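Next up is one chain by itself, shown in C-alpha cells, the form predicted on its own.
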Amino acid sequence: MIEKTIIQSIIEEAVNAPSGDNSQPWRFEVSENLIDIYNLVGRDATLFNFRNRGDFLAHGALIENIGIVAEQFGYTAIVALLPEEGRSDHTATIRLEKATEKKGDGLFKAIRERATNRKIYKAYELTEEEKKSIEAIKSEGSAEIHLATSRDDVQALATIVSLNERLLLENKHIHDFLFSIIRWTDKEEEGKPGMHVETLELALPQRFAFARFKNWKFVQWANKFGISKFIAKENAKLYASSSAIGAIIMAGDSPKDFILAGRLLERMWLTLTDSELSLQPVTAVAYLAQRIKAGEANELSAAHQELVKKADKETRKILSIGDETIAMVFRIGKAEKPSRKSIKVKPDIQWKE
C-alpha cells in the first residue's frame, strides 16, 4: 500500500497541467494505489470548449504528468482511459506500481517551470533539426505535430489565429466568458480558477483599455470605428514574432483522441520548456470550425462563420492537414519569461477506504 502523502504529493505535482483558462477541470478519488481521475464538467463553459475537448486535451497533460511525475517517485503510472462504458467524465483509473528501478524522467523539472508565454517572441529561426526533433516527439497514441517555420507560413497563420481576438470584441458569448474568467487581483485568482489579467502581458495603457472592454456597451461603441479589427491585426504582429506556429493533429476526435493528444501536447511543451524555448496556445479558431461542422454554432453569426471557416481552410492548407481533426494550434520561440504564471488550486482529492 502506498502511503497517502505519496499519491497526494505526485497528484499536486501533476495538476501543474495546461488547461483551457486555466479551469483545471478535474478532481481525484483514490483508494490504495489506484487514481481515479474525473472531468468537472461546465468548468469551462466557453465556446471554444466543443464537446469537452478542451477538457479531453487538458486531462491529457495532466495524465502525461502523473506518469512522469510517478516515475520520481519510484513508480509506474498504468493507465486505462475511459474505464466506464458511456461515462466519459470518468477520463481514467490510474494504477501505480512500484517500480523495479527508480529512473525518473528529464521532464519532471520542467512541469513547474512550464508556462504560457503571451509575450512577444524573439527573432529566431529554428534550425531545421530543431524542427524535426519537435514534430519527432511522440507520446502514446497516434497524434502528431505539423510545424510551419517559413517566415511567410507563419506571417499568415499569424494573421488567421488573430481572428480569435476579433471575435472576442464582437461576439458578446465569447466576450462575456473571458470577462467572468478574468482575476483582477492576486486574492480573486487564489479563491477559484482563472487568468490572472497580468498573465496576459498587457502594457499598462493596453490594461486600462482591457479593463474599459469588460464594458459590452463600450465595445460596441469601440467597434463603430473598427477597434476589433485593430487589436486583432496588433496581435497578429505578436504572433508573427514566433519561430514557428503549428498544429498537433489526429485521425480521430472521440473523448480518447483528445486525451491522447493531450499527453502529446505536455510532452511536447515540457521538452520545449527544457530546451528552454516558449509556446502559446492559439486553438480557439480551430474549435470554432469543429463546432460550425457539427452544425452547433447557432451563437456566431453567418458572417462569422464564413471568416471562421475560411481561416480553418488556410490553416490545413499551410500546415499540410487533410480531414484530420485538428487538437492544438500553437506558436514557439524564445521569449523573456513571463511576467505571472497561473496559480493552480488545491486539487480536490477524495479518498476511499
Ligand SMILES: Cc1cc2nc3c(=O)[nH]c(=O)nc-3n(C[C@H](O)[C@H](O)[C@H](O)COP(=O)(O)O)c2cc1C
Contents of the next structure:
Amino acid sequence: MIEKTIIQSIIEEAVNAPSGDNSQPWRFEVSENLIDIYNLVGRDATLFNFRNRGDFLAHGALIENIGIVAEQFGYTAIVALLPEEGRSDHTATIRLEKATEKKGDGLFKAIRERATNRKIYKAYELTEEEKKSIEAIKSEGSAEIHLATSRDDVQALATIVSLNERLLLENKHIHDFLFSIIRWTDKEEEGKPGMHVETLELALPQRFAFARFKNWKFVQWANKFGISKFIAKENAKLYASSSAIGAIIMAGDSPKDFILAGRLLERMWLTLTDSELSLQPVTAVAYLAQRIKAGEANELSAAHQELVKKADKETRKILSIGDETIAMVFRIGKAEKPSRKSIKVKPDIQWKE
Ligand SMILES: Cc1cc2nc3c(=O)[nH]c(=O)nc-3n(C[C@H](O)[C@H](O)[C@H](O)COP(=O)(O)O)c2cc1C
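With the form predicted on its own already on screen, would you show the form predicted together with the ligand?
Zooming out: every chain and molecule, the one shown earlier first.
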C-alpha cells in the first residue's frame, strides 16, 4: 500500500506534460499501487488531432513523466500500455513498486521547467556531437529522432512548417477551434485547459492583429490582401532562426506507436531543457498529411490538400524519411525563456478502494 499523498504528488508533477493546445486530455483512477490513465476523447477537437493521435502522443509524454517522478519518490513504474483490448481510451495501467535502489536519471527537475518556446531563437549552430547525442536519445519502443541542421535544410523546413499559419487563417475549422481555446486574460485561463495568448509570444502589433483575427469574416476579408501568406512568411523567418528542425518517426501508426513516440518526445524535450535548449512542436503538416492519406480530409480544400501533400513529401526528402510515420515535427534552438508558461489544471483523480 502506498500513501495516497505520494501517488497524488507523483500525478500532480507528471501532468506538467505537453499536450495539443494544452488540452490536458487525461483523467486518473487509482487503487492501491495501480494508476489507470484514461484519455478525455474529444477535448482536443482540432482537425490536427487525427484519430486522437495528438492525444496518444501527449499521454506518452505524461507516462514518461510518471516513470521519472516515481523514481524520484523511490518507486519503479511498471507500465502496461492499452491494457484493455478494444478500448483505446484506457491508455495505460501503471503499477508502482518500491525501488530496490534509488536510480533517478536527473531529469526530474526538468519536468517543471520544460515549456513550449515560441520565441525567435538565437543564432546558434549545433555541433555534430550535439546533433548526434540528440538523435541517440531513446525511450521505450523503436521511435527515432531525425534532425536537419544545415542552414539550407532548416530554411526549407521553416518555410514548409509555416504552412500551419496559412491554414489557420484560411480554414474555418482550424481557425474556429484555435480561437475557442485561446485565453485572453489571466482570469479566463484560471482552472481551464487551453492556451493563454501570451504563450504565443506575439509582438504588440501582431497581438493586436491576432485579436482581430478571431473574427472569421475579418480574416476572410484580410486574406483578399494576402494576409495569410504574409503571416506564414513572417513565421517562416521565425522558424528559420532554429538550430535544427526535426521529426520523431516510427514504423507503425497504431495508438501504441504514438504513445511510445510521446515517451521519446518527452525524454528528448527534458534532456534539451536540462541543456538549456528550447523546443517548439510544429506539427500541422504531419498530422494533416495523415488525414489526407486516410481519405478523411473533407474539411480541407483540394488546393490545401495539395499544399500539405507537397509539404509532407519535401519534409520526408530533407529529413531522409521513407514511408515511416511522422509522429511529431519540432524545432530546436537556444532562446530566452518563454514569456509565460501554460498552466496545468489540477488532475482529476478518482480514488478506488
Ligand atoms: C501532439 C502535440 C502537437 C502540438 N503541436 C503544436 C504546434 O503545431 N505548434 C505549437 O506551437 N505547439 C504545439 N504543441 C505544443 C502545445 O501547444 C503545448 O504543449 C501546450 O500548449 C502546453 O504548453 P507547454 O508545452 O508549455 O506545457 C503541440 C503539443 C503536442 C503534444
